[in-house]
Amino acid sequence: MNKLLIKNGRVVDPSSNTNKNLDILIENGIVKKVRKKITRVTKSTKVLDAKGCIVSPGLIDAHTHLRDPGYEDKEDIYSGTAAAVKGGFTTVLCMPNTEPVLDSVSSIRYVVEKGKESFCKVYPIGAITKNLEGKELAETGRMMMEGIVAVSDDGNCIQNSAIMRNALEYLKMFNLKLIEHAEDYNLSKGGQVNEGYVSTALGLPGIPSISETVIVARDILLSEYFDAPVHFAHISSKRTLEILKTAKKKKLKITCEVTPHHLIFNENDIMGFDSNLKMKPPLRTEADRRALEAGFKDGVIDILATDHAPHRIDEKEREFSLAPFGVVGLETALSAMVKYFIKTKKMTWMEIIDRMSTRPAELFDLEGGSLMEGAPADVTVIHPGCKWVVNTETLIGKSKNSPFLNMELEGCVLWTIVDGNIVYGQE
């Protein structure tokens, strides 16, 4: 019988509103006991001393690009999940913009089977439309039978409102969430950075924030009309947030996420033409960043998601306008939240763990996000005082295109446990 005892840690579990020092006994991949003191254990029980540490439900990232199949030179399922568990994630949901696209039974089966041999739990997100072209719906029902937990054309946005309507009506049959990358290409085409002072100063074509907001407004109306859920990926602007807040007050089936980089950086940080700060949606104004921070704190923004998007160094080191959009985030998300939100007392551990574990599990109907007795033993043990410098040596994923390069972050994962097995940290 496989037994593991985590002692002396401060258990932070939003699912049970627990925030106190407790021991956790794990047996055969399940949380068996959560008590103030657990002493009666067998000699074969492995003991982890978590004194001074936060013990939380395993983190869940609802927006990961593993690049596999097709772009394994940037990342693959094995290397991406290695980066995930180093960052404390026990579950990742991987996006479908691979080659081939995750729009068929065979491609979904490939990810599921390869995910079984990786470091953490991997759930594929199927494409909404075939080949992400926004023209014809993919075979959602067959993909669901293979294991998808949501659908998205992320990387692309459905421009045709009739196709979006069809998708929402179709998905109601399967009780699956549609994840929308909100971007009107007629407004954003050719843009490189946020439209405004910085784009003018740098001489780069801009991406106006309205290109995001108009799609969010359209999809909220469609969601309301057809009583169908929509989840908005990586929102970036104050105006978008205002519309989302109104929709939530009406109790519509609307949820959304934000990335660490949109919470921490703004368009001024890109003045040095650092392509590791080039992403979609782009970094917006400081007013936008502040609005996102407020929305994240008060819960209008439901979850934190990394939008982990690996690119090779030779791609990112090209001329800024030729460099691809996207940054990596699995290894830095938690530490960034510790430094910029917990240490600054903007948010509590309970709130951050809720946005990074419990709430994602609830939104996508996943096992996990809880340390209550009987829950899967997916656990993250965090040393909150540990400091580390983000660089090409400390990042273990294949790609190093992090916006936090050469910055010092706080909070280190000591152990990541998946189904009762230590997958990161010393045995």
The other form holds:
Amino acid sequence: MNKLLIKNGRVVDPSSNTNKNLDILIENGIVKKVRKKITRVTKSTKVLDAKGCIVSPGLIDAHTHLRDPGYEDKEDIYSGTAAAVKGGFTTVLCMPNTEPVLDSVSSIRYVVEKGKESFCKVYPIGAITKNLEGKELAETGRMMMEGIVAVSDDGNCIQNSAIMRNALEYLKMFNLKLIEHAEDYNLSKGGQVNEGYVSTALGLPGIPSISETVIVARDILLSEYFDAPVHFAHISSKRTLEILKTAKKKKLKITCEVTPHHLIFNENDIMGFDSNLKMKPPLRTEADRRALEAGFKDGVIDILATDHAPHRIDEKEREFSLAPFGVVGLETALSAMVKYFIKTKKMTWMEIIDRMSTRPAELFDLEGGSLMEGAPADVTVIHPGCKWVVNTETLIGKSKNSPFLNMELEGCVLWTIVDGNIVYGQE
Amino acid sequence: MTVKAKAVRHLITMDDLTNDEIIMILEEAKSFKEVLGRDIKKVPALRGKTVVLLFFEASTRTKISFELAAKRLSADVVNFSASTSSLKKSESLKDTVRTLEAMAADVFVMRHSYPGSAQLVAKYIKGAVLNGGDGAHSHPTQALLDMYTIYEKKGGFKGLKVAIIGDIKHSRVVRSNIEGLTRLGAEVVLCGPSTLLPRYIEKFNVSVTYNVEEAITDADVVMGLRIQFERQKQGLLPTILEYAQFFQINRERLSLAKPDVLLMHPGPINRGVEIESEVADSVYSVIDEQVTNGVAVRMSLLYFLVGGKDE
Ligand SMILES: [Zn+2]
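For comparison with the form predicted on its own, please write out the form predicted together with the partner chain.
First the chain shown before, then all remaining chains and molecules of the complex.
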């Protein structure tokens, strides 16, 4: 029997509102016991001393681009999940904008199978429409049978409201959430950075924040009208947040996520044309950033999601306008939260772990997000005091396009445990 | 005796120059302009130096101006032209520039259609980068030649009203001009159709109006910007005719300016669109002189960046 004991750590488990020093005994991949002191263990039990550490239910990222199949030069399922477990994630949901697109039974099967041999749990998100073209619906039902946990055309946005309507109505049969990348193409066309002071100063075409807000508004209305849930990916603006707040007050089936970079950086950080700060939606103004921070704290924003989007260095070294959109995030998300939210006392461990583990599990109906007895033993042990510098050596994913490059972050993952197995950290 | 190598100076945006340096460059340009008036229009100031003209975007006027400036300073000139579209497909800018770096040139004059490109190139080479225009971002040599033209005629910038009229949004010149002129004490008024004024432009220490008469009234300098016909296709203007009716710099409107107003334009002009044809040829117009001044100012800049005092 495979036994593991995590001793002396501070267990922070939002699912049971627990925040105290407890020992956790894991047996056969399941949380067997959570007690003040567990001493009676067999000789074969492996003991991890988590003194001074936070013991959290395994982190869950609902928005990862693993780039596999098709773009393995940027990342693949092994390298991406290696990065994930280093960052404390035990589960990632991977987006379907691969080559081929994850819009078929065979491509979903490929990800599920390869995911099983990777470092953490990998759940694919299926495409809403075939080849992400926004025209014909993909085979949601058949893909669900193969293991998709949500659908999204992320990277793209269905412009035609009638097709969006069909998708929302069709999905109701399967109880799957639609994850929306909100972007009105006519308004965002050609844009490189947020439309505002910075786009004007740099002479770069702008992406107005309204290009996000109009789609969010449209989808909220569609969601209300057809009584179908919508989850908004990576929201970026104050105005978007305001209408989401109104929708949530009306108890509509609306949820949303924010990325670490939108919570921490703003458009002014791009004044030096750093393409590692180029992503969609773009970094907005400081007022937008502050509103997101408030929404993240008060719970209007449900979860944190990385939008981990690997791109090769040489792709990012191009002229700013030719560099691809997207930044990596799996390895830095937790440490960024520790440095900018926990150490600054803006939010508590309980709140951060809720947004990074318990809430994502609830939202997408996943196992995990809990350390209660009987839960799957997905655990992250975090040393809150350690500091590290993000650079091309410390990052282990294939791509290094991090907005935090050369910055110091706080908090390291000591152990990541998936189904009772140590997948990251010293054995 | 060993001489410590001078730190490489780049000129990417007007930010790279102090106010004193701007004046110094303009003063120096005066003497270079005098050289251009001589029979033998050449000085040995940059003998032995190599200037690479890196044009990733076609711009005959700017290129000729730089080439002439470099040659009149006795520099060796190497031309490299590649269209951005071919670059897009094959070799990256970094690789292209690294290859050229092997030539050990002293100055890279860089023209590119994408903002930030000059700054990017500066990261990969040892020589000085002189930005000859990077998209709608920055075009400091054009701004400095405009400033020179004003400086020569007006003797300074303090208290001057400069009206810039036209497509502000897509202009590569206007940001550099705003920065240079306002820093030296001029008042800049921008005027154009609301769809061709970028958002938050008023935060750049300028005033903005849609009324061309208001912009021109009492102006010391009126600068027209080129209106591209494609703005109509993009839905930013209904017709060029309507633009001309509301914004064209014509005789009647120009009469609202100071009697000694200077009429400027970075060229090439669309006669009958942004400027009435006869006004472009009037006594107020210094448009042709701007071209001559361009060579003198670029000589001055090349000399400023790599002039060989320290060797
Ligand atoms: Zn997206």
